[in-house]
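The chain below stands alone and is given in structure tokens; this is the form predicted alone.
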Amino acid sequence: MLSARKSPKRRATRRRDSERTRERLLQAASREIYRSGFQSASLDTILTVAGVTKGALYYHFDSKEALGHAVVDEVIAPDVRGKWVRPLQSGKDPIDALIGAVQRIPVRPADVRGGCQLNNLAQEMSPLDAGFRKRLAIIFDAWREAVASVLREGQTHGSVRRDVEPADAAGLLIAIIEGYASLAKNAQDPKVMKAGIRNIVGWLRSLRPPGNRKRG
């Protein structure tokens, strides 16, 4: 009877240990992919950083590609939601919310050196792997729709110009952000990203109706 009472606890402990192992693999893989790109990412490095065996890796993921897909779904997608979707759902003025999100783009040398992980993978893997391409497209679409949604809402309240096409403006915003990230990465210069942020903020302010061009 004593053994039976302990069994559920042991199962729960094993489950938690398994979940922690999987999370360590995901985080280690995310860092290695960001550093080296997916194709050059070393499984041995991932295993060393995660502190797990190759058997543990293949227990959780059938292949390197499956691990990469999980990084997109479980690391990159939540990161984009946290930076670009949830902050826009605060109910604040949409232009203020967008400017705030843009001004929070990291500009430390290490961030500029690595570039945007979402954009890096899109450039590297979308032409090569449909699993990556479809997953990354879902993230870009959610980001674009979040921006378009707040712009449409702003139009109903008079805080966004009526002649702005929300979906087009949202796509342009993402293209500008990712373009500057690529330019800054290539130049290895945070000043390029800082200048980009200033330009993006200026463009966002121009989306306000005339007479409502407040600073922010």
Contents of the next structure:
There are 2 protein chains.
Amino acid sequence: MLSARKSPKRRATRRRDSERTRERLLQAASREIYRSGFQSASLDTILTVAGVTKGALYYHFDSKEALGHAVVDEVIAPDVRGKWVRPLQSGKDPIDALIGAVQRIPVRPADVRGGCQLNNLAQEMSPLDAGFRKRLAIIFDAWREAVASVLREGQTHGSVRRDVEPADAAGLLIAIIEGYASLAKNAQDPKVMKAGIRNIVGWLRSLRPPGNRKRG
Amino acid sequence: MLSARKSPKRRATRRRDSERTRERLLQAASREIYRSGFQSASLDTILTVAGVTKGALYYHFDSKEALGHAVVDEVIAPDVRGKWVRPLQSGKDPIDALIGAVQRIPVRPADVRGGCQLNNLAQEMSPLDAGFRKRLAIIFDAWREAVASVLREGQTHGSVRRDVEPADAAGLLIAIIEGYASLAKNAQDPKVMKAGIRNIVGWLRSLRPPGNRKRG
DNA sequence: TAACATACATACTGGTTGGTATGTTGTCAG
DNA sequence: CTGACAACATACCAACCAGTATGTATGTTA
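Can you switch from the form predicted alone and show the form predicted together with a further copy of the same chain instead?
Next comes the full complex, this chain leading.
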């Protein structure tokens, strides 16, 4: 049957179109939330950026809140996984891996001025919406656990000082990163972030055992 | 003349009433901005909290933006001066003074969940409004300079390590404080802030010269 | 081919927003 | 006693907001 070969293909195309519309909405929402915060991001603006209409939006998402939650789950979470969780599982020297991840933090003016997407949303929405808070907390926990895990592993191989408390150090690293990102965003100045990264790298090197310093 | 004694008094009372109205508006605005951010803070809510009407608001301030700027100048800036600039000029041991200021950071649930007022506003408004950014940058600069200054003074008296770069260390301290405040706000958990403060205090003690450690 | 579901598009609504126009009251110099 | 002004109070407005009701083109199924 000719239609039997054609129908599934059409259906698949249709579904792929729908998924692409959904994806464009997520990307546009992510961008607008990044620009002006969740509450101030206008649905109409998101729709214009995405190039779709309100009917499409409310077909894919129940509400603005649901769209925001989806952005956290499907845009922000994978981003953190790709930049912090996976690179730390590479098996390289733990401190080198951490330094590498820190140095890969984008310092282009546009990125610095916008701040950290994860932190932005957490600061705005965690006190106001439990749905956001729980999703964002999961991301922060995964990030901290990935850092703590690689530090623990380093301790067993002798490449990280034994007197370092992995969980504490992981929390401190994330606090410093977010703190510098905040200061740099406030100053609207990439230099602040670059200086911060240098300080962070210096601190990370101090986590090596005294006899095992690779550089500096 | 009886009226000559009465008139100035009445006029002074009137002026004091007006200033009180202005002050109530600033306090209410500060509180609402702290709760939900500047953009999402509704003027009507601020007016209800302050117990005044829109006419009074627009008599004292040109716009919502002007009200926000006044909150930065007249509420947030004095608060930072009172908590960080003045206490560090007390002439005490620099590290002790810094530890004291850090330990005086409020850790009540309500405070932790709301985050840092300065950082909240900076994160939200610095990329969007130059008026906010400049005012907030002045506060951050004063804070950093106060810390750097006390560290420099400590170096001349031998109570702070000479290899510490005061400006760098001051920036790092502020970054860590804001970073932990962010994490604690996101987690909505005072324990995160308390643990952060312990870590900060430990780091501050490490700034003493090796032979001059007072405790720990 | 007729009924039906998917994936939208369009037009609209009630509520809220910052801002304004105008009215009112107490104070005071002349 | 009388304009004049400071310090509001009240009523209102256009713009914008998230959300909805309804229409429709396209592909699928019986």
